[in-house]
Each structure stands twice: as structure tokens, then as C-alpha cells.
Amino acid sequence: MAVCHYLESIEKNKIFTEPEKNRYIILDTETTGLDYKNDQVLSIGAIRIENLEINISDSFEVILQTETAGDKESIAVHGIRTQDVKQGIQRDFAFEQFLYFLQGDIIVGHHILFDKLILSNNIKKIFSIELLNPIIDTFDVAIYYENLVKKRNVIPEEANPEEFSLDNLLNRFRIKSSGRHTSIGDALLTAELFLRMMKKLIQQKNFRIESLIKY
């Protein structure tokens, strides 16, 4: 049922050239590692944006059941312990609820392609489908912002990763970075960052949101 509902939402979803008409899911995951083909999603945090406003009450947060939270290096980053994931929500139920929440909305996040790929690979092992949602990477939005609003000429392939890291961008836009390195905390901070940039960008006559959307 969840898969059918999700696929119907994807089919019906339309991408509008007016940014305020689109719905966005700001998403972050914590994982056992950085190998999207073999590592597992430990937690998902997601918040919906409608009319370019964050709707805190329309959010999703879950810790998924696994046997391990990863190696010491991974645990040091996300802070999720093995005893936490052993008591997590069963993976099939968690992904089912996630697909219901996600629908056909545009997924937004920082370096979001990794999150989409690892979620797709994890979900595919249970439901034999991949995530089909379009994505917007706030890393790309930040470079676009610098070029359009600040009149710079930053070439995406040559951009300094440190300059456009999430921590640096939060600091630059004076967003207090409390809750970092939890999936729901990073999703909320990324949502604030996305809106700060988007509300400046839509004032620019040459702004085209479709140039930021990838499939």
C-alpha cells in the first residue's frame, strides 16, 4: 500500500517554476558509514516546507532497527549507540512510514545525493523500488547564490568544499547550529539555510529554480 501510494504521488507531482508553489522535504540521514551500496541508514530526519515556510508539525523522525551503529568513527559523528539501533523501529515499517511522508515532493539537503542513494539502496532491499524524487542540493544552491546575488564567478567543480560546508554556511547566514549531527537537527538547520538563500534568490529576476533541480 505504501509503495503504491508513493508511486502515485511521484506520477502526479508537478514541478513549478514558481518556487513557492513547490513542496520540499528537507532531509538528513545518519548511517553506519559512507558506502551507500553496503552501509545502512540508522536514522532519518525530515521536515516539510510549503509556501516557503517550515512546518515543524509536519516532520518525520525515526531510528531504524539494525544490529550495529557502525564503527567507532561513525558513532563518534552521529552519537547513535548500538543499543539504540537494536531498539529501533523495524526497518520495513519505518521505510513504509517514510514513503507515506515523503510522497512526490522535492528532496532538499546538503550533499543530498548521498542520502538519496543510500536510502534508495536500503529501501530497494525491502520494497524493490528506488527513490524517484527530484533533489536540490544546498551545496549547489549556495554556489548559485554566490554567483547570482554576490556577483561572483564560482565554478561548481572548482568550489572550495570547506567554504561551502554546512557549518560555514550556517555561520555565514548567522544560523545558530544547535542540534548538529542528529538527522532531525541537521534537517531543521538545512531547512533554515535553504529558506534564507531561496528568499534572496527569488528577488533576482534571472533566478530559475529548475536549474537547481536534479533527477
The other form holds:
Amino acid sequence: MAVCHYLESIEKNKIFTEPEKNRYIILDTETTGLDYKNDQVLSIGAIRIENLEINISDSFEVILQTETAGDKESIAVHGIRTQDVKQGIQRDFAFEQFLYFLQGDIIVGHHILFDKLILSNNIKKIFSIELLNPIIDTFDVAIYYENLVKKRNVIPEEANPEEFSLDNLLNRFRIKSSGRHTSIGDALLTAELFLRMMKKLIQQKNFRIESLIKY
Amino acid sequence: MTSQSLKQRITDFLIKYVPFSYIKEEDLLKLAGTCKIKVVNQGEFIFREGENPPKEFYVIHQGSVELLDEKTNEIIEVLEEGDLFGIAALLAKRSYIFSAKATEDTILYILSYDIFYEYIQKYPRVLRFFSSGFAPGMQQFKKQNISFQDQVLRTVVAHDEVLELRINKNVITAKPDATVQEIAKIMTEKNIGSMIIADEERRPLGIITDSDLRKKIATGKFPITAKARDIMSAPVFTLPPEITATEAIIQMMKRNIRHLVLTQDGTNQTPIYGIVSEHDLLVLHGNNPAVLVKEVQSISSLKTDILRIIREKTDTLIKSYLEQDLSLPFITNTITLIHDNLIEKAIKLAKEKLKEEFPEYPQPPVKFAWLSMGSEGRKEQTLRTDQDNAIIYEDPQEEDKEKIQKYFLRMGELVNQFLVDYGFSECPANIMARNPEWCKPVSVWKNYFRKWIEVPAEKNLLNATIFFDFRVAYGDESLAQELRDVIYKYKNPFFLVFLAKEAATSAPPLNFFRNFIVEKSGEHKNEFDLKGRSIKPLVDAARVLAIDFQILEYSSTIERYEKLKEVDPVNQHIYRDAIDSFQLYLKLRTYFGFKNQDSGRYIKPEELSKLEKQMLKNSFLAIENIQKLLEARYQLNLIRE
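So that was the form predicted alone. Now I'd like the form predicted together with its partner chain, please.
Full complex below, order starting with the chain above.
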């Protein structure tokens, strides 16, 4: 059911050139490690943006049942312990709910390609489908912003990753970053950052949202 | 779906700010669940004057927003993180009267009005937050260019918006042929004090109250089987739902009724809309300065008992202001406003009487002014203190002299008595307008002032400290200016030096070991004299400097130090500290005065919290500094007894 519903909404979805008409899912995951083929998603935090407004009542947060929360270094980063994931939500049920929530919306996040790939791989093991949503990387948005609004000439491949790290960007846009490193907390901060940049970009004549969208 | 931790995060933010801090966390979580978040760019409008509000209001998460009047281009208020706005229009069911514009890039929380409205009704402190007029956009106190009275009266507008909340729309009615027994039973079950008798179409025919049951049934006048129509009071006084809270209170006071029945068109020919009880209104409005002032102004006859009640309500008001930790100038200005209105009322009533007693003078024969002296003159009254007042009038023609003096003495006598009736006790030193010595024409007053300045003997200095803090509470300001000119013109250098010496050598508050110096004997043994050792030195110093810098028309100690900061900028940090300390002392005095039911002059050091003790001790440095300033300025070290 969930799969059908999801594929249908992917089918129906179309991208508008007016940024305020699109729906976005701001997303962050915590994982057992950085190998998207073999590691596991531990938690998902996601919030929908509609009419360029974040809606708290339209958000999604789950800790998934897993054998282990990863090695010591990963646990130190995400703070989810093995005992937490043992009590997590059953994976098939959790992903089913996630697909219901996600629909065909544009997925947005910082270095979002990794989240999309690992989610896609995890979901594929259960439902034999891949995630097909378009994505926008806030890393790219920040560089785009720098070029369009600040009139610099930054090439994405040559950009200093430190300069465009999430922490640095939150700092620059004066978004108070309490509660970092839970996936829902990071998703909210990323959502605020995304809106800040979008609000400024919209005012630019040459702004094209399509140029930020990847698949 | 909603993430629990996001709701928690919004709640954790909101709970830090008034009025959300008054709401239980579980309720806030529910409100947070409806939250939307929006980013606005600097310069972007959030809403415009005249637009109709959606059922949502705003809280600033980050950034700042200004409310502005686009017609006059005037900024009404600048709001910061945690401030809420856009709700006044919803409460009043009207369009926005101001525009809201982001003054920097801002993140806004948008919250559901419907849920919050439940909490306004559920939590009395939240309701009070809106009714007291301190919510953003509901007050204009930050405007400097309108009089305090106007500012307070304007809050009536804001404050009346909440009457709607107090209307009980589930009115229980009974038919006119119900028996008294049935009615009494329902009233007991529902725990209500009165019952409206209405016809089939819910049009009000009459009302039966507790007291009707007592007076008419319990006395045996009517049997318990009597019908409602036999004992009800009819017709019912009705008003339309659009009346304001202030009007509602005034109508109740005028008619001596405890409930107001509102009908759809205000007559008893349309169905009942709702009912407002005096109790509910007083919970909400009894403590509002605007209502108190309006009440004073609306009373037409000699109802001294009502005016006394108003004076008592002022005490309640002050207590709640202290609890809310409002600024001291705000508190004292409010009291002064109410007192001045009471004085004005007393003078108007006296004038009516004088018309009869002096038929040849239907109006006061010459210009006059009612002067308030001492702390009332400085607008520093918080607790009830004695009357200190005087009358000054224009010099009359030689032949009318006696008659006119008689007229004003009588006025003094009448007003002093009215004020006693309102609850202001007499001055033990008889510094009152009824005293022939203090009810004089301008020329005599000028001579007094000149003499006190020219001959700084002890008694004259004392008079100067009392009378130079005068203020026109009612009447002609130009007469007062003539007196001030005397003070400025007759510059006896010794006068200022003597006055400064008095101020600089008053009793120190701390001993060598940095402990409070307490009274060694007498009724207040082991108590600290807050007035003598802390308040008085600052008041005295401000007065000397105000005379010296010719800024005596700034009548309160705080205003004087504020002005001194401008005219003597070199020492502005000393004046600033003096203001802070003075506010602390007066607040403590008021607080302990209420607590111990006395003048608040003496406090027991052990009654102070650790923090208060520390704050007090730190504040004494301000006294030391101001006294050093006086010593240097007037070279007091050269004077020896």
C-alpha cells in the first residue's frame, strides 16, 4: 500500500518554477556509519515546508530498530545508544510510515545525497524500490547564494567544505543551533537555514530553482 | 504526524517568556503542535494596517519587528525575541490598527489563536496580561509626547477588547410560571447567584437574585410555591453586547447591580446574548488605572464612600504592580494620576458648596492653584501618607482681600475634609491648605520663599525642603512658575551650601564593618531606617542640585537625576547609579509597607533576603558618591560647626 501510494505521488509530482509552490521535506538521518551500501539508518527526522512555511504539525521523527547503533565513534556523534535502537520502531513499519509522509516532495538537506542513498538502500532491502524524489542540497544552495547574492564566484567542486559546513552556515545566518545532532533537531535548523536563503534568493532576478534540483 | 521533540523544542522557547510562562507545559505543548515557522526579510511587512487577521498570531523567535502607524509614520513599539504580537485585533474582532514590519531578518513562530484563546480563559494571569495593557501593541506607554493621563486612558481601548471574554453566553433561564422552589433548586445546583426569567424566545422578563429569595421568601412574604413572575425584579436593565468593560463597570456602580444582561440589540425585546457579572469584571478590571480614573471622573455627587473604595483599590493595584515588577516611575505616576484625579474631584465638589456659601462668587474670584508638597509633590507616593498641601492665589484688590482669603480658606477646609474622607489622613504638622499660614496670595508666598533663602536658619531650611518640592495638582500653573522664579532669582550662595550640607551629612547606612546601622533604642530598636538613611539623602541631594541647575520643575527625584544627567554629563554615571538605588529603596519601602501594614520606613535586616541585602549594600555606594559630589561642589569641608 505504502509503496503504491508513494509511487503514485512521485508520478504526479511536478516541479514549479515558483519556489513557494513546491513542497519540500527537510530531512536528516543518523546512521551506523558512512558506508551507504552497508550501513543502517538509525533515525529519521523530517519536516515539511509548504508555502515557504515550516509546519510543526507536519513533521516526522523515528528511531528505527537496529541490532547495533554502530561503532563507538558513530555513537559519540549521534548519541543514539544500542539500547535505544533495540527499542526502536520495526524497520518495515517505520519505512512504510516514512514513505507515506514523504510522498513526491523535494528532499532538502545538508549533503543530502548521502541521506538519500543510504535511505534508498535500506528501503530497497525491504520494499525493492528506490527513492525517486528530486533533491536539493543546502550545501549547493549556500554556494549558489554566495554567487548570486554576494556576487562571488565560487565553484561547487572547489568550495571550501569548512566554509559551507552546516555549523558555519547556521552561525553566519545567526540561527541559534541548540540541539544539534538529533536528526529532527538538525532538520529544523536546516529548514530555517533553507528558508533564510530562499527568501533572499527569491528577490534575485536570475534565480532559477531548477538549477538547484538534482535526482 | 508531529514530532514530539519539535513540540518540546518550541515549548522550551515559549515558556521562557510572559505570558506563556503562566501556562502549564502540557498545554503549551498542545499550542506548540500547531506552530508554523516563517522567515521574513528585513523591511518586509508581516501584516498591514486595515487587513483582517487570520486566526493566528506571532511570536518572534529570532530578530525584531516594529509596530508602526503608517498614517503618521510613527513607530509604536519595537519588539524583540519572545514578544508576541498580532493578537489585539483578534481579541477585539477588528482589523489590524498597526502594521508590523521586520527590522532585521526575522524568524517568526505562528501560533493558533483558537487554542490560545482557550488558555486566555483558563489562566487568569494570561488574561490579566492582556487586560492590564502590557501586551505589545495594546499599550502606548513608550510614547513620550502624550501626557501620562492620556496614555492611561488610551489603555481603556485595549482593555475593553477583553470584555467579550467575560460574557457568559450559557445563560440559564427559567419560565415566568416556574415556582420559586424550582428556581431555588436550580440556583443551588448550578451554584449561581441569580436567575434570569425569560419568555419562549429567551427575551428577558425579569431577574431573581439570592437577595430576592432572602427578602421575599425567607421572610414569609411569599410562599415557596409562588411563581417566578410574582417575585422577580422587572423590567431587567439591558445593554447591547458591544458595550465596553469600562461602561459595564460604571453602569453597575451607578445602578448598584451585580449583573448586566446583554441582549442582541440592547433592549429587552430581543433574545439574551449573555450575562456579565460584577465579580468577573472586577477580577479583570478592578485593578486597572484607566477604570479607576474613569470612575473618579464619572462620579457626580458627594459619594465619598465610592471614592474611598477607589483609593483602596489603588492599593490593590499597586500591590499587583509590585508583583509584576513594573518600573517604579510607572507605579508612582499611576498613583499620582489617581490621586490628582481625586484631588480634582474634591476641589470640584468644594466649588459647588462654595457657590452656596459665597453667592457673590459663583466661580473662584481669582486664579488659584492647589499645591501638593513633599513626597506627593515629588510624585513619590506609594503608600498612603499624610496630606501635605497648600493654596496659592492671585493677589486680590485691597478691598476684597479679607473676603477672598475667607473663600480660599473655606475651600482648603472643605477639600482637606473630603480628602480625609477618601482616606488621606491629616498632616500632624498642619501643613494643609486650611491653615491660614499656607493659604496665601502669590505676593506672600514669594516673601516666604525669599526669606527662607536669605536666612538659612534651621526652621527656614526645613520649610524649604518641604515647600520647594511643590507641584500644581490642580489649577493655574503660572502662579507656580512665579514661585519657581523666586527660587532661581534669589541666589544666596550660603543657602545652597547649607542645604547641601544637610544632604551630605545625613546618617550613613553602613558601619565600619559593612553592616547595616540599626536604631539603638526606641520603638524601632534593631531596625534599619530605610527612609532616613537611604531615601532621604538621595532626595535631598537631588533637590539641592535641581535648585542649582534651575531644573526644579522636574518634580520627582528620578526626573531630577535624569535631567541632571543631561545638564551635568560629567557626573552622569553618579546620577545613573542614584536613580537605580532610589528605585530599589522606594520599591523595598512600598513592599515592606504593604507587608507590615505600616509606612515602610523601618525594616528589619533579617527580613531581607540575601540578595536584597546584597543589592542594598551595593546601592549605598551611590549615596556615598552623590554625597562626595556635593562635598566637592560646595566645598563642604571648609564649613565647620
